[in-house]
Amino acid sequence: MNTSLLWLIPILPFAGFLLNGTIGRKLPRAAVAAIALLATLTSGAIVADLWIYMKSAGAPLALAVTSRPWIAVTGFQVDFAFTVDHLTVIMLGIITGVGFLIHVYSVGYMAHEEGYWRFFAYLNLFMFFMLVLVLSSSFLLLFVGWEGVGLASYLLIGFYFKRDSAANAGKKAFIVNRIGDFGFLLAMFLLIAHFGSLSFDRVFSQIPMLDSTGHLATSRCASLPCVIGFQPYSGGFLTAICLLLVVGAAGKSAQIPLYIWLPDAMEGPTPVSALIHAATMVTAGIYMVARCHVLFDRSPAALTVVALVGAATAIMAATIGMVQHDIKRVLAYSTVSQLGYMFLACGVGAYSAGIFHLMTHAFFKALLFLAAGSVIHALSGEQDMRVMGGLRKRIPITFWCMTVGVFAIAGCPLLSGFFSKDEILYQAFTSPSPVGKLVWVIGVLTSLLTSFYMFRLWFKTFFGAPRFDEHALAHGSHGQAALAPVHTRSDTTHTMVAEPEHDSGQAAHSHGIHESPWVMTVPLMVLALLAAIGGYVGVPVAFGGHNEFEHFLDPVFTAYSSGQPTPEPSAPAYQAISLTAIAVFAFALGLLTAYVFYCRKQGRATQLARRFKPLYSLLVHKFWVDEIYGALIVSPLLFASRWVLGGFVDTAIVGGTASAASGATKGLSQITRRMQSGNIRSYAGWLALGAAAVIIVVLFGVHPFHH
């Protein structure tokens, strides 16, 4: 394996962006096509070279590699320099293979739109950010890479910049972000002034030699953790910098009190969603608490808040999404609860557990957000489930492939999430964490829900009769026909309010409702295979698995540790097999409920909202968390800058002193003026009086420095 291969990895889609972003304009989209897909196909082969070669016997565990200085001043260096270890091949396999597929549907799914080029530019700028994000050896590498990605988000969000809403989302992603970032630069900061670098590998090797004090060891006795009496050093200054990491983390991943962004951000076009913010980007967060997995061993309190963030987000989120009406914001809000799974599971400290869901997770919500974008694409850009349904025979393919997409999901057994969220419950409950009970039950409340919305969804868009009109909607499809490239155009103002469909305009689609063409339909496909299998790595001991995943993992999360491993959890395989069961127990209820709400007796959700109408009320506004936001935080922010800040401040205070002082001058100025009477008289009464003034300063008025 040559290393120096691993700088292809991201500048391939760098070189992709540059290209396109620079030349675009100008060239025909399958050229367009063609970079940027060729651009990730490249460094999807490299990783997958570097994977089987990870895999291979007698692989060393990290392979690093070292550039020229990116930041240096004297004391303190950051390097172009890349690591890549278990974790960060899982995460590149991911990256590239996700991305590849949404690359290819983009290519169906965006043929007609105005900015071809320019999305094709920002998805391959996105991969080449998050790339550096996973491959990044030190804090700030990532952090590049972090904040790329947010660029790359708000660039793609407010694709349609024409749309308010699609700018406004755009920015609110950004800006959201860069509070996450805040925490994530103090938390650098901290690093700094502790440990006088970023890099992971200087970090980390000298957490465990932080003696009880929070002092480092000396160097000489290097290899404390062997003396005797030696306290390893936890809390203290490292639950500041795990906090503030959290914080950081919780905007990028959505979680609490930061997710408000991630629902906003399905302005986008779909594969934005289905890869930027299902995932990810989103995922960035959980990787990176994985990362420092060795600072929140450290860090119990930080550690518990991590769990229990995710656990409120998790319920959160999934309660919400049961009242959603929009498709793509149910799946929004789905992610976020799922994010909050990932979280609580590193919360807990089962960071494999949380990759695994992460790897999962990124296989059957980039297939469920395509296969919502194609049902949107089959109604010409309808994302109201309240006017689908029955759609199942009009558009097999995709029906299929989201059903395999919503059983995974849900955690029937067998598919993907299925492995991954029982683990992560498994987890929970053995965990040696205080909140691990109480967590898991969140856990298990959660997966219910989410196996009733999900199930909702499902029904409520393929099932039942149809609730769209057929002919509005082809009309719609010609009348949006001719606004079709509208949102790129410059010489209208019109603006939709749902998302502008893209080849709605195509003779080939005005007959209505129809399924998607191979280049969407394939990536499903293929989605939905590895939303299905994609599991079997992560199979636990308790069902006859070697638990591969936690394996290939192992290295990463045990190292730095202070040489005592910690005794695997050796819970008896029937506790395993019980908390499977009330697991099953819970997708099942939530299936059936959906059943009996959704198809059975449509009608009775209705009543039931009606029936709880505040609490129904309170879901529906995403229990008005946007607005208290705007009316605790942006407007009196707003207000305290425009008029106690611009008002009082900058015009009374300092401009005002400035005023002050030269009105005082004028006034003395019109004072002496008035001495100038111009009358000989008085100027002769001032030449007196200044005499006398004169002799009396000369004869009483010593100086007294000079006397």
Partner chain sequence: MQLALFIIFGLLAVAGALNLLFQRHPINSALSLIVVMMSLAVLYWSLGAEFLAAAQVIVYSGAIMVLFVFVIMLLNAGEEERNTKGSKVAYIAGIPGAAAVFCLLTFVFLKEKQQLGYAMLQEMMTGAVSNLTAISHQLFTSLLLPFEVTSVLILVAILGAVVLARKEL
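Mind giving me the form predicted on its own, seeing as the form predicted in complex with its partner chain was just shown?
Lone chain follows.
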């Protein structure tokens, strides 16, 4: 493997961004798509070759490409360098593989959109920054990619910038992520203060070097307390660094309290939702926590916070997803909930299980979003599940592909989500963490709710009698106008915004409801296959497997320890089987409940909502979190900026300073104007006066600046 090729992995998408961003407006759409796809495909081919090399016998545990020093000052240096280890290879494979399939899907989905070149330029820019993020060998370069994906996300979420809702969603995502990034910055400052470096290798290699008193001997502040292993000590700068990193991860991976941006991000085109907010960007926080496992392993307090935040996010988002009606928002809250699952896994020290679920989630959640886009295209932009139904025979490929995704995320045995979620629950139950059993209970309950709301989506979308007017669709009506009002809107508080028409919508206007073109269905079928079989790389030993995925990551999670893989929690075989049986029961109960409420007796859900109206209102309004943030944070800041700061600072300080400056300028200009009269005799007089002053200084030795 030629290590110089590592630079091409991020550079190729960046080249695609430059080409489409500069001359894409003048190119035909086929050329724009070819540039974007070729850049991503070539990067993916290099990653595949890299994966084969890393799997081969005798391959090094990590590959590195180092340039000249990026920042070099006295006692501090950061190199612009890339490093690839086993964790990086997995992330690169997810980003380039799933990313390429979404690029292919976008060729058809966005075919008749304005700004076609701009969309693919933004996609390639996002790919570049995400690849830089996972390839980085230091916190600083990771932060560059971290901020870059935030920028690309802002551009893609607000792609339909003429719509206020899309523009506001983009700004909301950008601002909320800046809050998390502030925590990340503070963590980097502490790392510099205590370790003198931001390089992963230099920082992590110092962590095990603790003296007998529990202090970090190599730290610049060796007098500060530290924690060793899993001793019950919650203080020290190491815990502070970890907690600040958690703040950053909570922003990027949409955890409590910074999760509010992700559901609104569904205002972007559906391929954006699949790429950024399901498979790649939102997993950056999970990746960062796993990458910094050396720090977190020595801070039990921080790990406990991670576990509790993940569990709380998982259950809260799942309850909200139960009552959503926008098909994309159901999937959005599902994403938040599944990210909570990954956080939960990292919080109990099961980093491999968290990354395993990250991978399987990328497969089935990208599949679900793209299948939802296919449904939306069939209904000319409609996203409200209350006006769908009966679509399984009209769009059969989409139906079967989405069925695989629904069963996978719900935890159906033998599909990918079953293996990854079961591994997380098993690791939580057998973990030595003080909150292990608690988060296991929450995880099982979340699994039940996930099964319920995903099969609710499945039944409402594809089963029952059609609740739309196909005649209106075929003759050019759009959105709500094309749909028959045959449903009961008992919860009118929900606001629907149909996605703008695109290529698929144009086709629906001419031919009614029909299946998506091959350029959209082929990626669905590939992702469906991955969602079905992707979990077999992590079959646990208790079920006759070898858990190849975990063993592949062993070198990463033992690199700065004793060098030996961490043994799996010792538990009898019957316990593993019992825990799996509970997870399967949760899946079956969720399926059965959704079937009863939304297929067999469809009016029962509405009756139940009316009976428990306060609880239903709480969930449908998303616990009023946005309103609470608006009242406690946004409104006071707006008031202070517009009236307090705007009135005092703008009027008294800024306005006063500007008035004083303008007055002084006016006075000086009056004097200067008199001197610059245009009269030659006046100029001669000023020249004579100046010459006389010079003569006086020379003759009498007057030195006005002499002290």
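Positions refer to the first chain, counted from 1. In this text the structure is predicted, and so the values were computed from the model without any measurement. In this text, rigid core is short for the largest set of C-alphas that superpose within 1.5 Å between two forms.
J.: So with the core overlaid, does the Cα of residue 666 end up 2 Å or more away between these two forms?
T.: Yes, the C-alpha position differs by at least 2 Å between these two forms.
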